[in-house]
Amino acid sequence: MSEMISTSGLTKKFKELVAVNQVNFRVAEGQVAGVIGPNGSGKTTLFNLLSGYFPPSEGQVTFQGEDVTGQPPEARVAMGMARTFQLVSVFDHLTVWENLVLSNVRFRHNGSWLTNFFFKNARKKAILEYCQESLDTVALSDQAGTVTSELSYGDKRMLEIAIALSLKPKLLLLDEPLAGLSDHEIGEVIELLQKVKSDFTLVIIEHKISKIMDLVESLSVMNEGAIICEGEPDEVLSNTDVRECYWGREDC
C-alpha cells in the first residue's frame, strides 16, 4: 500500500521550545490513523506542519510521493489535503450555504478564482454540486439558508466537516472533532466518519480515546514533541510508556 503522507525528521522550534522533535510519521493510502497524547505534546503543531500552516525548522513533509515542505496551505488543499481545526473555524456572519461556496471558490481556483466561478458555467455547476452533496452528507441541507451564528456548536462542527468534504480531499486531517460536543453530537460525528472514511485517508487527533477506538486502524502517541509509540490501537494503549504518559507510573 502506497504512502499518502509521511514526514522525515520533522521538527518545529519556537525559540528554545521544541514543539515537534524529529518526527517520522507515515500514513498509508486509505488508512484511518489516530494521533493522541496529553495537552502540549505537539499534536496540533504536527497538523500545522503537515498542512503548511507552519514551516518546519527541520525535516521534510511528503504528500503522495511529492515533497511539499515549502508549499503553502492553499497549494496543499489544491493537491487534495483538507483539515479542520481544534476550535470550529467558520464565518458566523454568513449562511451555511455561503460558507460552503466561499470555501470552495477560494480553494478551487486557477488564476482568478472569481472569474473561474462566475464565468465558467461547468466549473460553477461542479462547485455547487459538491457543496450540496456535502450538506446532504452531514444532514444540514434544511439549514442551508441559516446564518451560521444561529447554529448549535455541534452543527457548526458538522458544517466545518462539510466544508472539508466538499473539497473532495484525498487526505483529511481532523483536529479534535469531538471537542465541546455532547454525547449525542459525538455519536453523530462518529457515525458520519464511519460512513465516509472509505472515501479518503483520514488522520484524527482526539482526546476522547475511547470514542475513536472502533474508528481508527492505528494510533500514534505523542509526548513532549516526539512520537513515543505507534501501532494497532489495543497494543498501543497497553504499552507501559503510553500508560505512564497518560496515567502516571504504575507501582508494581
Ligand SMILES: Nc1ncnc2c1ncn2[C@@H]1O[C@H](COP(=O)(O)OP(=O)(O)OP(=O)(O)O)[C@@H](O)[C@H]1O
The other form holds:
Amino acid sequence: MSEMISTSGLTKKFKELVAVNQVNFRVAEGQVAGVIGPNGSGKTTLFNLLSGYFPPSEGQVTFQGEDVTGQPPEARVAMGMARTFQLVSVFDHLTVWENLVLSNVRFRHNGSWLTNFFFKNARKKAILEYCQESLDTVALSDQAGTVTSELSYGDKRMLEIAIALSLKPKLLLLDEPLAGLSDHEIGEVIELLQKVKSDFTLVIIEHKISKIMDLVESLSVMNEGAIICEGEPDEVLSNTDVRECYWGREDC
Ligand SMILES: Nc1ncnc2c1ncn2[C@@H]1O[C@H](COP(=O)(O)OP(=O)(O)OP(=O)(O)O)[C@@H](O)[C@H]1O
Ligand SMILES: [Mg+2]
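Would you mind generating the form predicted together with this ligand now that we have the form predicted alone?
All chains and molecules follow, beginning with the one already shown.
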C-alpha cells in the first residue's frame, strides 16, 4: 500500500511547551487510523500541523509523496486533504445549504478556484453536485433550507462531516467527531463512517477508545507530545506503556 501522509521529526513548540515532539506518523492509502491520548497530549496540534494551520517548529509533512510542509491549508485542501474541528465550526445564522456552499468557497479558496466557481459553469455545477451528494450521504437533504442554529448538535456534526465530504477528500482528518454526542448520535456517525470509509483514507482522533475500536485498523497513542505506541488496536491496548498513561486516568 502506498503512503497517504507521513511526518518526519514533526515538532511544535509553543514557547517552552513542546506540544508535538519529534513525531513520525504514517498512514497508508485507504487505511482507517485512530489517534488517541489523554487531554493535552498533542492530538489536535498534530492535526493542525498535518493540515497546515500551524507551521511546525521542526520536521516535515509529506502528503501523497509531496513535501507540503510549507504549503498553506487551502493548497492541502486542493490536493485532497479535508478536516473537521474539535468544536463544531459551522455558521449558525446560515442555512445548511449556505454553510456547505460557502465552506466550499472558503476552504477551496485560491484565486483560480474562485474565478472557476463564479465564471465557469461546469465547475460550479460540479461543486453544487458534490454539496448535494454529501448532504444526501449524511441524510440532511430535507434540512437544506433550515437555519443551522435550529439543528441538533448531532446534526451540526453531520453537517460538518458533509462539508468535509463535499471537498472530495483523499484524506479525511476528523478531530473528535463523537465528542458531545448522545449514544444514539454516536451510533449514527459511526454507521456513516463505516459506510463512506472506503472512499478515502481516514484519521480519527477520539478520546474514548471503545467508541472507535470497530472502526479503526490501526491506533497511535500520544502522550506528552510523542507517539508512545502504534499498531493494531488490540496490540496497542495491551501495551504496558499505554495502559499506564491511559488507563486509570479516564474511562476508556
Ligand atoms: N495555539 C496554542 N498556543 C499555545 N499552546 C497551545 C496551543 N494549542 C495547543 N497548545 C497546548 O499544546 C498542548 C497540546 O494541546 P492539544 O490541543 O494538541 O491537545 P489534545 O491532545 O488535542 O487535547 P484534548 O484531548 O483536550 O483535545 C496543550 O498543553 C495545549 O495547551
Ligand atoms: Mg484536541
